[in-house]
Structure formats: C-alpha cells, structure tokens
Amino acid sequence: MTKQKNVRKLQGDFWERNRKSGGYLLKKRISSAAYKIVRVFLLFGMCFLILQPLLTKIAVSFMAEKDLYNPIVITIPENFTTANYRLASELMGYGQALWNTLRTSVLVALLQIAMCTLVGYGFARFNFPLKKFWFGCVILLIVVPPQTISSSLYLYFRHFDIFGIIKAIRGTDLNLQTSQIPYYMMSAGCMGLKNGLYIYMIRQYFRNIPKDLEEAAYVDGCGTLRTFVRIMLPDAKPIITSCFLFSFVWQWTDNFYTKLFMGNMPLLASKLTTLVDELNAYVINTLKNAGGASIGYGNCILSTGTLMVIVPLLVLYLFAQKGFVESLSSTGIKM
C-alpha cells in the first residue's frame, strides 16, 4: 500500500509540475521516449545488417545438400551434418594451410611493428632533414593502393640485386619471386601491407604523450635508446597491440601480397579462392559426376571454408578486445 502511494504521489507531483511548466515535462519525456525507440531500432537494424550474413553461413554449413534446394528449409537445417566441414577442410589442406598462415601473419606482424614503432617514434619525437616529405610518403602508402606498384615490385625481385654486387658476383641476379624473403624484407622496410597506417597511429600516440617524461628520463642519465626501451615503450603498449592485431588480421586474410610473392605456399586465404575449383575436381574425378558441383553446393562449401577461415580471428578478438578497445579509445589524432 505504501508503494502504491508514493507512485500515485510522484504522479501527481508529476502532473502538477507539468502543468506549471505549460506542457513542457510531458513534451520532454515523450521525446525522450521516441529517442530510445529509434535507437533501439536503428541498433538493432545494424547489428542485425551486420550479423545476418555471417549467421546464414553458418546454418548453411551444418545443411545437407538436399536442403539447400529445400523450400521449407530457410535458417534451421533439416539434416544436420558436419560433412561440410570436413570435405572443405581435405580440400584446402586446412591443418598445413593453417599453421602455413599462423606462422607467416605472427613472423610478418611481429616484423612490422618493430619498425614501424621506431620510425612512428622518430616521427613524433625528432626534427631531421625533409621530415614533411618523408611523413607525405607514408601517407602515400595510406592513400595508394599497393596494385599500382605490383609491377614494379614484381620486376625487382624477380631479378634482385644491390647496386649490381650480387650480379658481379654470381654472374646473374637473384630471383626471389618463390620465397618468402620479399614478403619479410619489404616488412622490414616499412613498406609492407598497410604499414603506413602503423605508422602514422603510433606517431599520433607518441605525439600525446607529455615529453616531461623524457626529458625526466634524460636528466636521470637515460639515453635516447634506454627512453624509449625503458619509458615510452611500456606506456605505448596499447597503441602496439592494436597495431599487431590489425596487421595480424588483414595478413591473414590477405590475398594479393600472397600471391605476388607465395604463390607456391599453402595459404588459408589463398585455398579458399580455389575451394570451389576443388570441389568441382572432387565431384568430377572422385564422384564421378561430369558435370561438377551444384552451384547451391558450390556456395554451401564456400561458405564453409570461410568459416574455417574467420573463427580464429573470432577466438583472437575474444581474447583481445580488451587491450583493443583501450588503445583505440586512448589513441588521439593531434596534428
């Protein structure tokens, strides 16, 4: 009963100051509630945009052939099956496909953050010669897209040589087009898959922090090298981990520098442009079926393979996205 009072109390206090206000509290809190409403609905308009088509992969996977030319069956499959995942799994190689694509995004992320935390540290830090020029080309690794240098970086390293020693030498130039070595030098070098961008986020962070805390560090008889080791690093550890995570995703699923330089090695990005030429393989030489897949079974099995591709990205993340989200949050743009 004394519940009940107080709420019939503050509506009528309610009500009373409403009345005193000429409308306005009525106004106000049926605008507040509209406001929800349409955010709750355009939320729910964008996560479902964004989770809807990674959902339907999923039900297809587990579907069987026969359903997916089954009416009835729309999301929830009517055969549940898991041979999807393993004939799309035999097809790419997956186990060797995998560990292949493991050891090259770590070995390739590890070498890109190293560098391009030092040159983002001497840019934010240091006045040298043609520092503007040298920062507008790293917004031009930001801006041009690495297919207008394919060319050229094809040529160069299909005959590589330094200033025409290792031609004086051997007689003939190096063809480094097979090997891995490309790929990693060119990470060492700052010019690898987006390494503008790496560089340009930890300049930004490097230019937020108080520079009280270097010249603290010099006056206590630090060293430039043992600062930053010592000082700017450790406090840089958000701004780093995001970094790695970004360069260890689109490594991951990156399909032209594979391909310009990797041709040869088994690559989960790479296996799964093929996956649908090797089901057709499959069903025509081991099925005995002249005329390949279905188109529908075709996608079933992409699908599939994708997936295969994509989750551990998804265990990384759930693991990360702590340290991701604070250093995305803590990273200011200070021109």
The other form holds:
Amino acid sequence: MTKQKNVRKLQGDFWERNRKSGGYLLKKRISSAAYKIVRVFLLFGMCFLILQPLLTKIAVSFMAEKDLYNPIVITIPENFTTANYRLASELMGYGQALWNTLRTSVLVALLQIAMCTLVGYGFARFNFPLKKFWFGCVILLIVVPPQTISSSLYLYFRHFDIFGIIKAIRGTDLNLQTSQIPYYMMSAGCMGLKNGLYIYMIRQYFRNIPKDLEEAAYVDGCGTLRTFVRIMLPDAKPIITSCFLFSFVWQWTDNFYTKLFMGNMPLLASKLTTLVDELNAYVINTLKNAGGASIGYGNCILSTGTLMVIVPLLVLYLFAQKGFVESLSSTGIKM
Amino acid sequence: MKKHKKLAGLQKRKAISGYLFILPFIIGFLMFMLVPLFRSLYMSFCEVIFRPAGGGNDYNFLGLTNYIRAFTVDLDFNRLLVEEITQMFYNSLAVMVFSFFVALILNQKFKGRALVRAVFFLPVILSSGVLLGIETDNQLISSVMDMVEESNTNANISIAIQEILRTAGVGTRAFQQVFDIVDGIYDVAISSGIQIIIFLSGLQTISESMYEAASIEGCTSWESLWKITFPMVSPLLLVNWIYSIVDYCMRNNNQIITKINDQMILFMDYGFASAIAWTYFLVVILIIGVTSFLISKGVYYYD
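Alright, leaving the form predicted on its own aside, put up the form predicted together with its partner chain.
What follows is the whole complex; the chain from before opens it.
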C-alpha cells in the first residue's frame, strides 16, 4: 500500500522533476524506452534469422511432393504426410546409423575429454622443464588444419607400424585404415577433433582454482594423482561437462575424421552426405523413374534427413543448455 | 642445506608427475601430429606412386615442382587462394563485430534473456561439421537456389537499398564488400556462437563499480562502452580473432579444402595435395602471426 503510494507520488512529481532537471529526465526516459524497443526488434530479427532455416526444414519435411511445387503452399503443408521421414530413415538406415553414431560419439568424447583433462591439469598446475615448448605444441595443434596432414595420416594408418616392430613380428605392416582403431588411438593421444581447444579451456579453468586447496592436500599427505582425482576433479565438473558436450556434438556431426577413418561404418554424418544420391538410386531402381528424383524432392528429403540427424542434438541442447554455455563463460579465457 | 635438498626433491617429483600428466599429449603429438606433418611436408616435394599390390608406395623426389605447379600451372589455385583469404579476412572481421555487439546485448538484463541466449548459441551445434553447407554441397539444389534468388530480385529490399547507396557514387567497391557481408549475415551469425560466449565471459568479469564511477563522473554509456568495456575485453579480441580464422580455415565448405580433398581422393595425387595444403597452412599461419602481433600491441591488460 505504502509502496504504491510512493510510486504514485514519484510519478506525480515526475514532470516537476523533469522541469527541475531541464528536460534531462524526459530525454533520458524516452531514449531508454526507444533503445528497448530497438533491442526487441533487433533480437527478434536475429533470432528469426538463426531459426528460420530450421523452421523451413520442419515445414518442408511434412509436405508431400506435389506441395513442393504448389506456389500457394509456403509453410503449412496441404497434404500432411510423414512419408518423408519413413523414406529418409529407410535410405539412411537410420536405426543402425543412429546407434553407431551414438556409440562412437560417446566413446570418443569420453576418451578425448579424459585425456584432455589430464593434460590440461598437467599444464595448469605443474612446473617442469620445456613446459612452454609443449604448450606451444598445444597452440600449434589448435592452429594446424587437420586437412594439412590428412593425406599423410591416411597413408600412415594404411601402412601402420611402430618403428618397424610390427613388421618384424608379422612380416608385413598393418592396414588399420579400414578399422576405427586409428581414431581411438588418436583420441587417446589428444589428437582428435579440436582437442587442442579442450586442453586450452580446461587448463584455463584449473589455473583459476586457488592453490591453497591443493597445498592443503599435499600437506595432509595426498599424492599428486589422488589430489587430482579427489580434490581437483570435483571442482572442475562444469568445464569437463561442457567440454564433453562439445566433443560429443562435434563428433556427432563430424565429417572429416569419419570420412578418413570410418568410411565403411554407417554413421549419420556420412549417410547424410550421400542421402541425395541414395534417393536418386532409389527413384531410378525401385520406382522405375529414369529421370531420378526431382530437385525439390531431393531437397525435401535432405531437409528431413538433416532434421533427423540434429533432433537428438537439439533434445540434448534443451536439457543441457546450461552445461554448454554457463560453465564456459565462467572459465575466464584469456591470453 | 638439507632442507634445500629436500625442496629440490619435491620440485623434481612434481616435475616428473607433471610430465606424467601430459604424457598422453606428448605421445599423441609425436606420433599423430609431428610424424604425419613432416611426412606430408616431404610428400609435398615428391611424386607419390602407389605400388599396386598393397606393397606400400614410392616417393620420387621432385624438388619444388609441386609448388611451382600450384602457382603457375594449376588453373584455379591462385584465384581460390586469394578469394578464400580475402573472404576469411572479411568474414572474421564481421564475426568479431557481430559477436561483440551481440555479447553486449546478451549481457544486459531483459525478459526472455535465457531463451535468446539459447537461440544464439544454437549455431554452435547446428553449424558444425557436415551440417554446414550440406545444401550448398548439393549442386542441383544450389543452382535452384540461385535461380530463385535471381527471380526474386525485384521484391528484395536489400537490393533496393544497395542501388540507392551505389548511386551515391563514392567508394563503390568498399560498399560492395559491405553488401556482401550484409547479404551473408546468416553465415556470420551462425559462425559466431563460440565467439559470443568468449566475449560474454569477458564482459562478466568487468566489475560494476567501474561503470558507476564513470557515470558519476558524467560519462554517457556510449563513452563508457569505448573507454571501459572495450579495453577490458580487448585481450579477448585476440583469442576470438585467432579462433575465427582457424574456424574459417577448417570448414568443410572452404573451396581450398575441397580442392585438397579432390586432389587426394579423386586424382590420388598426394604430392600435389600436400603441396597445396602446406601452402595454405603457411599463408594462414603467417596471417595469424602478423595480425596477432598487431592486435596484441593494442591490447590492454588490466592486471
């Protein structure tokens, strides 16, 4: 009650205060209101810009083929159908590919983040000779595009050998190129997709944890490994989760390493790139339509396929949005 | 004396455990980075010939032939290199500006901020790997999109504005670059997710008292933006600049990357592919080095 009264009193003498301030108050109030309105439009526009392709894909994925060529139909399909989903899932082998992708992404992400955490901790908390040099190597790892070494990596694993040991035992070198082992090996060595970045972020986070915690543990007779597992790891949960999520998502959509090492394993990312060709083959061979799939229809199935690939990620993002973002902004990345 | 010795022992022990912690990285770096890196450097000076029956491959040393071929014989390498580098430059610049201002807005308090933030970070997921450029990868679809765009020009407001600005006459080429960026605002928006996060993290560390002091002294918020906010997040400019460039170079729809992959997979020309890759890599490193040096001179460190 009294609060309302106060407010009314304040508003009541707003004009008087405005007069006293020489019009400054009114000007300030108008400009702040104008700014708010502009901000709403700007944010709405940019959000729409980002979401629009997604929304179009959703709309198109429910359309029957004749809707695509109907100029009246823009967003709401006239002939609502889920046949696109059935077709896309059949063409991609969705179930198998989803399972493979899920398994690979989880395994790879776990391996990469476990290793990167160890390394990041090592860089953040220990002093050892050549530390600057090795950290320079981490920076190099961030900066070198993996494409530079892709050709030699391919040959490296095509004729895999560790200093001639394997050749001495088996007589020939190993061809690891067709298996997934190389990528797991690379993940274990922190050489996977964007691993330099994870090491860097985790190192930044560990550097910000006060040293006293660790010292107290040492004084109480805790070894380095035990201090790391019992004291530092629980503290670093947020950054580890967010790195894990990034690693998982980027692995899920990665096309480069999967093409290089997992060519013959059905994964969502690789299936998506060949989806339109598969559709063409399907239309020509099964539907006996020699012209192949029409462009619009190909686009429609591709949109559907893309949606099917990202829906699991979107669900994950909805539930773990905080894990993605908030912890990252608390690391205080600096150079 | 004894105490000193013991301390040295502790330091030594810590150094050893430090090395144990980073051991995975060292092994991985030596095996999967350094060896392939030098091998690809060597390959770029060679002609790689595959022996048919899976018996390894031969290297014929050719000297600089592959590089000379890239710069003088190959039809579109020079053009692609220049195009991609300029594009990378403008794109990274646009991403920096965009992400800085978006981070400024997202740092303010307003209703539905969580939702807006969620939308802005969505591209971190949606513009990664294979999803980026899946539409432009498909030639049929992209040709249709071009057709649609051409037939739509009359109704396009940005074209109309471009015409007006062009008739103003001054600096047509500079305008053209701006137009390209504005037309590609979607690309800029979807590639600036991480950069926004990084800027936000910087903005959150600036203490409120600085702004209060400035506003008491009669600073307008525009002035405090450039006199407080900008210098305080300037170290992050460097981080973001490097990240943007690196990110642009590694994208799937980068034309040079496509060319490298084509040379490697379609033509099996590993030597030439490595030569292109190394040239590109060196140019990018050079640009990163020079620009970071320039930026780091202007960066202000608070502490």
